[in-house]
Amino acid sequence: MRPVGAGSPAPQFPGDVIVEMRGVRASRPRPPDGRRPVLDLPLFQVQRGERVAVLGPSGCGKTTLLHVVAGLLGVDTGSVRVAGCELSGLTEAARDRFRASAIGVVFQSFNLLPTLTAEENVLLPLRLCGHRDSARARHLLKRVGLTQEARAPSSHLSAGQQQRVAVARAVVHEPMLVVADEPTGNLDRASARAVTDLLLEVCEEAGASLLLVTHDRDLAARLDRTVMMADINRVGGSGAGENAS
């Protein structure tokens, strides 16, 4: 599937590397009139099909790393290549189109639209590209155990159910890369394990690489590789600031 929006760059695999960040620096506004550094990454890579966990304390830049890889944030300097596309050279609108075609995102706070049903939320990435494959959405909701809840507004679902909807939405367009920000952070232990199992399984089924940030070392141990944010980011936790995460 992997629909590509009109005018979006064509995804392609540069050998075995799906993510490559070189000399990346990113900052955020520091009121009233300055900026604070958040990322300073000499080199960071994720291989095709690899499942990578990023660990580190709050404020060390983990979420910013994911948002840069997903094209949700731009960088001050450096190269960000995802599936062969140089994101740092794209406009915000072009990054949005590329993300819709090649990247799935699982947010910590789910980011579901509360007035839409579970099925409608899952369909959103496809509709952004002009596709309406309801059968694909229904299949994924069945896969995540939510067939009976497909027509329910997402606001009526439990936290665990909402996270499963978010996982289904992240892979509905068969992305090459899934990024997940603390996907089990708001869940109890049983729900967290179920969501982790689901995320690993659907990424494997879709052939997608996975880049996941977490505080949970047990979850990280289930992935192929664990990266400590302090080992790749020169800024460090204290320099990133409390809200950099």
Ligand SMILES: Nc1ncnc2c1ncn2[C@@H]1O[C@H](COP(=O)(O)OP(=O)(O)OP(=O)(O)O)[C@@H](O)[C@H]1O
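We call the rigid core the largest set of C-alpha positions that still match within 1.5 Å between the two forms. Positions refer to the first chain, counted from 1. Note that the coordinates shown come from a computational prediction; the quantities given were computed from them, not determined experimentally. First, how it differs from the form predicted in complex with this ligand.
Of the two rigid parts that account for the shift between the two forms, the one holding T196 does not hold R151.
With both rigid parts superposed separately on C-alpha atoms, the smaller turns by 13° against the larger between the two forms.
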The other form holds:
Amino acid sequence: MRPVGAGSPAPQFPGDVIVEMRGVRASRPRPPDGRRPVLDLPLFQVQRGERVAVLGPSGCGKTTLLHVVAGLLGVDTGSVRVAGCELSGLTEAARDRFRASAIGVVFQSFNLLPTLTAEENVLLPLRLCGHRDSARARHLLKRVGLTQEARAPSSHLSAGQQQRVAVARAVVHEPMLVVADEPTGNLDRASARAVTDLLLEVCEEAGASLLLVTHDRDLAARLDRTVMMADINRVGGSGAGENAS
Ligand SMILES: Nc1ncnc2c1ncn2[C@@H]1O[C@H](COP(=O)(O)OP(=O)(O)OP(=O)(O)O)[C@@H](O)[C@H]1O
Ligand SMILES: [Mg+2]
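Just the form predicted on its own so far, so send over the form predicted in complex with this ligand.
Now the full complex is given, and it begins with the chain already shown.
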């Protein structure tokens, strides 16, 4: 099932590469008025259906990488293609529409809307596409152990519960690509397992790719490939420019 497909089809593309970043440089503000280079990626690719873990020390640019892939942050130079779509060629509004149909994002800080219930937060990506499937939202919340909390305002939930809502929200519209920023960072072992199972199962069901940042090597080992940021990012890294496997 791909709910998005009924009204606004998810993008189709011919190749097997779902993410391709070439010659990408990205920077962040450096007060008072400068910018600091954060990413310098000669080449980074994710294949269709591939599950990739990204590891690296705090501050090395993992979140920045995910934000660039999700079209949340523009680049200074280079090409970012997701599902055949060149993101730098899109307006911000077009990037937002593309993300709404093709990408699911689990933010490091969750980014739930505090006044909405857990279920309403999960429904948001569907509503952006003109759909409403409360049963699917409740089903996903059940899979992450939040049946009782579905009607609670998200601001009343613990950090770990909010993180599980964020994971359910990222997969509800069956995106082609899920980017997840430390999606088990606040969870106990059992909840982390349930969230990881959900991410892997939903991606498998939809043939979606998964790009996941984590500090947890056990979680990383469950994915197809592990990439060390220092191996792909020339800022503060080795400059090798090759993916580790
Ligand atoms: N909004 C921002 N404004 C200015 N600088 C930023 C911003 N976000 C990140 N940075 C800087 O960019 C660099 C990379 O940050 P990023 O958040 O991508 O690291 P990270 O690898 O995700 O770290 P962590 O493991 O702690 O989450 C850091 O030097 C950080 O200070
Ligand atoms: Mg981060």
